[in-house]
Each structure stands twice: as structure tokens, then as C-alpha cells.
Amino acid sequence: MKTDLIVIGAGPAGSMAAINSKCDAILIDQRPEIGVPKQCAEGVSESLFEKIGVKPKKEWISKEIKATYMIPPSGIQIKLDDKKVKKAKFGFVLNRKDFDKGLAEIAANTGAELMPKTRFIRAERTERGVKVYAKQFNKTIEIEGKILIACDGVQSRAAKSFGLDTTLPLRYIESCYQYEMTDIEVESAVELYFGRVYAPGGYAWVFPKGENSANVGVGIVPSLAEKRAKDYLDDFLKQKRLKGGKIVEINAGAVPVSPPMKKTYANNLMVCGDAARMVNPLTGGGIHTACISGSIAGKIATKAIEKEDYSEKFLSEYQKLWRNEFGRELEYYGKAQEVFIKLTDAELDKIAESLLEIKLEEISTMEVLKAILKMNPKLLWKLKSLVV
């Protein structure tokens, strides 16, 4: 089987991949359905959409967001809304299943090749480009194709198939665990709960789906934590709004939570989204990153394939290009993760209690962590590489 780019892993970096590029492109996915099991709490901010140039689907979309609640041990509420944002834009929870299904969709509907139930083993340069091989049900194929794009999660082994380190080291993974959950309260806001109490170097948080359904979920680093993933989350459930709530669906997972990998490139290849550590280290959000840097990788794909040039200095224009977009800000969360962390319960209370009368300019992680450091300056110290 014979192609131009071989994209691994269809969510929304590999399937943005292969929508931006314009050259014949196969997609392969281990999921015998994309899109399941879902990854994430599913929060997306508004102006993801017009950064991808995708037209949302109404079934994309659970529900609106219109405010934010930040909770610390103490339980007081520091609520973001438009009164307390100039440029109310919140966002969204999407249904991940049909986003990034639709995604694979729009990707095999421009010209991809789409192939589920497809497990990559390993990959090879080659006189002419690159090999996979993969096993597709029980039946071992054979892949040639100029590029390879590697979309394939944490650690990717695709990438470390072409020679790159994608080791991570226990500290910088976090463990999540989240519930689907109905028949509970819920209002057309994110809350996020922070404290050792809640969730050890991480939150718990409370995302809503519907008029009375909600994903519930925590991420811990395990280093700091005392128990599972799993005990954070059934102790958060026992607050009395969420005490009665019935569990529809089950997600566990890992999210990287350092910066990201210094070297996204080598020859014949580029690394997107998670497996390429683009994750925002204070919130556990990917997506933005992984639609924006698949962008990216699919359209110098196609330039490289024109010029049919798959060297190491000519894909090193994507790396160049992503950290324009988006790498000067990982790398201020990643150092103001490593703070956070050390916070005692107490000291984030009265980080919570300087935030009462807080006033943005816009919704943002940037925006929150600016106020946070303007209304605690005694944090600067320990932030003196970091420069807002």
C-alpha cells in the first residue's frame, strides 16, 4: 500500500492533519471507533472553531459555557462571568465522540484514506520515505509513504520508531479519572476545585453536558498523592449535590503535564498534540493545541511534498511555526505548574480570597495567572523566569 503522508492516530491532531494537507493521505486509528472511549472533560474555548477554520456541527456541541467557578479548599466561590469578564467569550463542552469522529469524517470526505481497527506496531525510513507496519484485525500491511505524522498519545511510539526520546518521566504524567454522571445539579458553568484535599498537584472538576448530566472528574500527580485517582473522585462525589448522581460512562487515562518536546521534528517526520507533549501543564488541555499543531504538520506536509524535500531542515519549519502559535505560553504554565504544585491548601485559599473582586479582560488561563501574580506578588520570587 502506497501513499504521500501516513498520519497516526485519527483524534483531532491527526484528523486536523489530514484535512490541511493536500496529498494523498492515509489515517490509521487502533479505535474500532473514533472518537471512543472519550479523552478529556471536553471544554473547549470559543474561538477554537475559527483558529481551525472548521464549522461546528450542532451535535458537536453538550452544551454552552457562560461562567467559570474557581473553588479552593476553603469552598469560597470565585466566579468568572460577564460581569466579571470585558470580553464574556466562555465556551464550550463538546461531545468529544461525535467532534472527533467528525473530524475523521471531514479528513476521509477531502481525499484521506481513513483506517480504524488499525494498531500501529512499528516504523523505518527508507531509500524512498517511510514504512509502517501495522496490524489491521489479525492481518500484519505494510505502509510506504514520503512523511509520517505522529498523532499516536503520550509517549509515541511512533516518534521513538524515528529516534526521538518520547519518555516521560512519572512527575510529569497526571493520572485522571472521570465520571459521566446524570440526574445531578448542574448550571452552564465549569467549576474546578483545587486544593491537596481535591485533587494533589492537580483539580477536581465539574463539566456540564446537559440540564442535569455532567462530566465529573479529578487529576492527580501520583507522586504527591496518598491514594488513586479513582478514591480522589469517589470523596468528591460525596458532596451532597453530586451524592445522588448516577454513572453512565467510565474514562481513566494519562495526560502529560511537562513542557513539551523540545524536538518535534527529524527526518521524514512530525509529531502533533499529546504525543508531542502540547498540553497546557496548569489546566490538562489539549485540544487547541493538538487541532492547531495538526494544522500545521498537514499543510508543511503538502509544501514538502511538492518540493519533495522530507529532510530534517525543511520540516523544522513546523516546529518554528507551532511555537509562534502556542509554545512561549506552555512553557510559562510549565513553569508556574511547578509553583502551583508546592501550594499548601492554605496558601491557595488566600490566593482565592485576593481573587474575590477579580476583573478580566477576557477569559484565559494567561489572564487568570496574570491577576493571580498582580494580586499575590509575594509568588513573583518563586516565578523569576517567569516574564507576563
Contents of the next structure:
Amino acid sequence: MKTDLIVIGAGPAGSMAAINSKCDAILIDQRPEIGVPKQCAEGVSESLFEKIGVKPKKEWISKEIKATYMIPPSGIQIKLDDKKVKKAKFGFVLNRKDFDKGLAEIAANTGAELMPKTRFIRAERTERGVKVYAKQFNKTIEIEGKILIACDGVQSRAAKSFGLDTTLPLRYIESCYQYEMTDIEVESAVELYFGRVYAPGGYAWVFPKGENSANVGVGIVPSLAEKRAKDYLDDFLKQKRLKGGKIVEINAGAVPVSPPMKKTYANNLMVCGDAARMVNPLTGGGIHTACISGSIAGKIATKAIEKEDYSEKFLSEYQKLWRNEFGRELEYYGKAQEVFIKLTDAELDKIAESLLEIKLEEISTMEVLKAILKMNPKLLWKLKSLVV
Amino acid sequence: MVKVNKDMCMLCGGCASVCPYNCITVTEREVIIENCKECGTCIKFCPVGAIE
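Moving on from the form predicted alone, kindly provide the form predicted in complex with its partner chain as a structure.
Time for the whole complex; same chain goes first.
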């Protein structure tokens, strides 16, 4: 079959790419059901939907968040809520299954051909553009197009087909494990637990989903860990806070926590979202970067097809645009993560104590980071030596 | 040769993202390992310890 644009992966990046393209597009995904399984803690900032220009459906949002707890190994709680934060707009815990499927539906309704249970095998360049070989049930299908957008997540194979190396060293990936739990007490607040005791190199979390349910998980950097992510989570569950909770779903996954790929385009190719490691290395959050990069790639693909120019030079505009949106931010958080993963539990306890009385203008990773650096100038020096 | 314990595996795909030799493909129902160099990177990554 023939089309203009081939998008691999119907996560948020892929669907946004298809939604923002105005050409013939085919969107393939290896999963029989888009959005399933969930591989995400589902937290997003309040500005997401405004930024991506999509009106959220009620069922996409599981819970509105009104506060954040940061908890170091000592157990003291730094609570950031409307008493501490001037513009107290925190965000949401999404229902990723409905959100992802909802975005894919919009993509299909705006003209893209959606193909679930269609697994990318490989791609090659042809005279006309690109040819993708994919497995659909027991058949191998061939899709011919002009441009390929790789949105196939952390284990991306599509970008590798065109020579871009997306392999992640163990230091720059988080091994994640999560239970969706019910019958536990939750507030409209996310809880973040820091320290090697909970999650070396990352953090443990409780993100509320409903009245008495939450995503409870850990993300660890394997090169710093002494046991499996599952072991850290099972230990985390032993605390009083979660006693009696029941597990209703188990999730596992990988989150890139490296700076984004240096080059996210090639002739006939753009790489978006997790596949291009567009994740905030400090928080592991990657939904808004996936959506924004996908949107930009969809628009650039449309232009390229209008102009019949699929060259690397033309597509480099994609990288310029996403870098303008969030590139510097991700680089900076990457440096901050280099500093933070080296902190001992005792140092984290001290930092937490320094934050007991903080006041913030608004809630964002940058604001919290600035407050931490202000109260702990030594960290600021360490960070500066990396940034310069 | 590394082996995936199918009963343990969550099919999360993380092993495929860390394999320095691109030997691993994770489909929606299985993990395929071809030409394994036995470097052990995937074993260190696996969140549940499904790779031996």
C-alpha cells in the first residue's frame, strides 16, 4: 500500500504527529489495543492540554492534583500546596489507556489510517522515499511512503533502521516497576520519595488515581542499584502508609533519563518522544515532550511533502523547533540529575530540611530546583561546574 | 546464551532498549533474542529479574 507519511507507534507522540499532519498518513502500532498496557505513572503538568491544543475528555483525567509531597529517607514531609505556592496549579494524573486511545481516535478521525496489531519489522529507503515492512497477524505487509516518523518508544527500532543509534547505557535508563493499588488512603496529592533506600538514582511515587486508589511505583538507575526494581517496590510497600493496599494491576517499563539524542532526524526520518529520549531526566516525565515533538514532526512532514523535499537538510527544521520548545530545559535537568544521583541519603535529608519553609511562585520542576539550589549553594556550585 | 523466563517477563521492552548489540526484539507477546553476545546488560536492567 502507498501513503505519504508513515508513523510508527500510536502513543501520544505518534498520534499527535498524525493529528498535525495534513497529508495521507498511516499510523501503525504493534499493540492490539492502543494505550494498553499502561507503562507510566501518568502524572502531567496542568498546562499540557493547552500546550498541545487538544481539549481533554473527562475520562482522560483520573485525578486533579492539588499538592505535592517530597519525602526524603528521614521521613519528614515537605508539602507544597496552595499555602506554599502562589499559583497553585499542579496538574493531573491521567488515565493513559483512555488518553492514548482518545488521541489515536482523533488521529483516525482527522484522516490517518490507524493499524493496530501491526508490528514494525524494518524500513528501507527507496527511490520514492521509504518502504516499511510490518507484520500484521500472520502476513508481512509493505507500506510505501515518503517520510517516516519514529514514535516507537524507548526500544525504538525504526530509527535504528536508518542508522540512528537509540541504545541507552544502563546509567541513562530507569528500570521501572509499578502497582496500581486500591484500598489505600490518598489525597489529591502526589507523593515523591527520594533516597537510595527507596530508589537509587530515581524515586518512588504514589500518584492518586481515584478515591482510594493510586499508581505506586519505583524508578531506579540499574547501574546504582543493589536489587531489582520489583524488590525496591515490594520493600516500599511494607511501610505503614500502604499496608492493606491491594494490587489491581502490575506495570513495568523503561524510562530514558539521558539528554535527548543529538540528532533526531535523517533523510526521510524524524524521531520523537521516548524514542528520541525526550524525557525530563530529573522527573522521568515525557508526555508533554512526546506530544510537542510529535506535533512539530507532523507539521514539518506536511511541509516536506508539499515541497517534495525529504532531505535531512529540510527535516533539520524539526530539531530546531523542538529544541526551541524544550531542548535547553532537558539539557539543564540532565545536568541537575548528574548532581542529584550522587547525593547520599544523609545529604538528601539535609536538603529536605532546608525546604521546610520554602515559598514558591508556581509549581514546576524548575521552581523547585531553583529553591533547592538557593537553600543549598554547594549544590549550585556543583551544577555550575557541569553547566559551564 | 541468556534466557528469558516467560512466566516472569512483563514484556516491557526495556531489555531491547539497553542491548548494545541490538539483539533483542520485544513484540506484544514474546522476547526474541538473536546473536546474543552474552554481555549481561539486559539482565542488569530487567525490573523483575526475568532474564538469566
